[in-house]
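Shown next as structure tokens: one chain only, the form predicted alone.
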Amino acid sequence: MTGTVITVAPTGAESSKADVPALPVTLDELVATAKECEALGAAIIHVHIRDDDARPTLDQGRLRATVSALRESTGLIVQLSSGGAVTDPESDRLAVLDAGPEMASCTMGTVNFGDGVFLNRWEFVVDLHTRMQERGIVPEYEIFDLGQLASLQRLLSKYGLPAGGHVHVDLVMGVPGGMPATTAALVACEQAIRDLPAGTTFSATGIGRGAIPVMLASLSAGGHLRVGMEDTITYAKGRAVESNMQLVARAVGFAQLAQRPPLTARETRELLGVPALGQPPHPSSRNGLKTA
């Protein structure tokens, strides 16, 4: 790879505004954060939203308003989380697609998530994947453990390539209950990704103290980066993150040091098969696929 896709995940569903005052939870805060992160080098924004009490929500009206505001204010690729909070029902998570994002997450299996369980039944994963195909929404397949890459291979083999025809995964590393945020784990995943369709790309997310090791390992292995206050609220030992922009700026600096400068949103659209702004969704393939 000659460039780096940088995704910012600014809010998440885990941290509270009371504990993390810098967390962007209102629409105005989210749009301001998005604009500043785009100016620094982010190309994708991974979105969770909050209600008036700053609690996680999948309210359809708020989702639609958020997608609209981000499109009007930025050129970022808008990627909605279909995960929500671990307590959200499947019906609400599927309805996220009704808000019309360009991309959405698709988690490839159930995982212990701290003290909770992030449930992703096979039937639900298939439903999410095929609905995105039908609507031309490009998925980012979220991988919390090595075996979920084998599940992705099974999904693609049986149900075909995603909308846009390009496979992109995000390795979420360091969640208590999932794979560790280590170079060894990333290398194991990178080897398994080779069994997916030719040209498959990956980004990596290091949770908490795993942020820096995972960024460095991903860049060295040809991968891309996801950073943000969804994933880490500590910039260094004993030092709280001041803003999402601080995390994006650090990722941009690492990418430049690796001689893989950030890709623009336009370049990222071309790489991931996301239509240009104002263009209709790409057709998808529902046929069986023999993976490379």
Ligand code: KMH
Second form
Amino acid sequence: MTGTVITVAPTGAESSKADVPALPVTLDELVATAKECEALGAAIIHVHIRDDDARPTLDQGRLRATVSALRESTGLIVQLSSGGAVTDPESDRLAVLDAGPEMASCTMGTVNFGDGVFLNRWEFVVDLHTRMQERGIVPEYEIFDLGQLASLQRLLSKYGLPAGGHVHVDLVMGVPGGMPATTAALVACEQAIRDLPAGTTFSATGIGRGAIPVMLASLSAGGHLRVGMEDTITYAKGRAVESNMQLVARAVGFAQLAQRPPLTARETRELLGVPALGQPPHPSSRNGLKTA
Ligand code: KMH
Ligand code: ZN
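In place of the form predicted alone, output the structure of the form predicted in complex with (5S)-5-amino-3-OXO-hexanoic acid (KMH).
Let us now look at the entire complex, which starts with that chain.
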């Protein structure tokens, strides 16, 4: 069995800086967090950015500056969120791909999201998937509910494999409105992932108190880990998370206990089909579709 890919999702779009002062919201804070998380064992950074007032934004200039700053300062795989905040319009979410990330998220369906709705119409998902194919951006398919894995199978069989040919999904468990953060739900997803192309990999994250059960379940089921303050702001009962590094360090400890130590960013690139640093992105795979 392979080692563990650790993704850090340091910021998200849901918590406010006022409520969570340790949240990295400036570019300097994000880069400092990224460097420290990489040193601890993270290989991928899932990025949401904020504006000068620490509010979520998909501003194109800021996204580009963020991608280049993270590239300059770290070897991490930079994965931009195309999910943004529930209030972001589809056009801005598609434009995230113009900022030149190596990876981007692609959520596989609409889900209630607390009191909001995280809207991901089928045509929009197809648009994201095919634009990523055209640009050689490697997707991470975000799965909030079991049926979204069936949608992914449909997407791949109709529109072909993603750039690089490898399929990687992230199970986001415990969002109010989505699947629960339980071992049973993770096992159900793992069974459904077996129907996806051979070699499909998955990571998992549990929101809030789901963080630990999902980490343990994912490691035991052969999955990888996503942790960070996007998903978890309470470390233990009555104890706020102090930093993203604290969450990455805990994930690294769990992975080592499971005898699946963290994979480096270079090893993760190989596993997920993300070109090595300094190599050009994958050529467009829209012509001559490879099908699942
Ligand atoms: N902030 C959520 C509405 C993603 O990054 O692709 C969407 C989200 C998923 O976080
Ligand atoms: Zn996100």
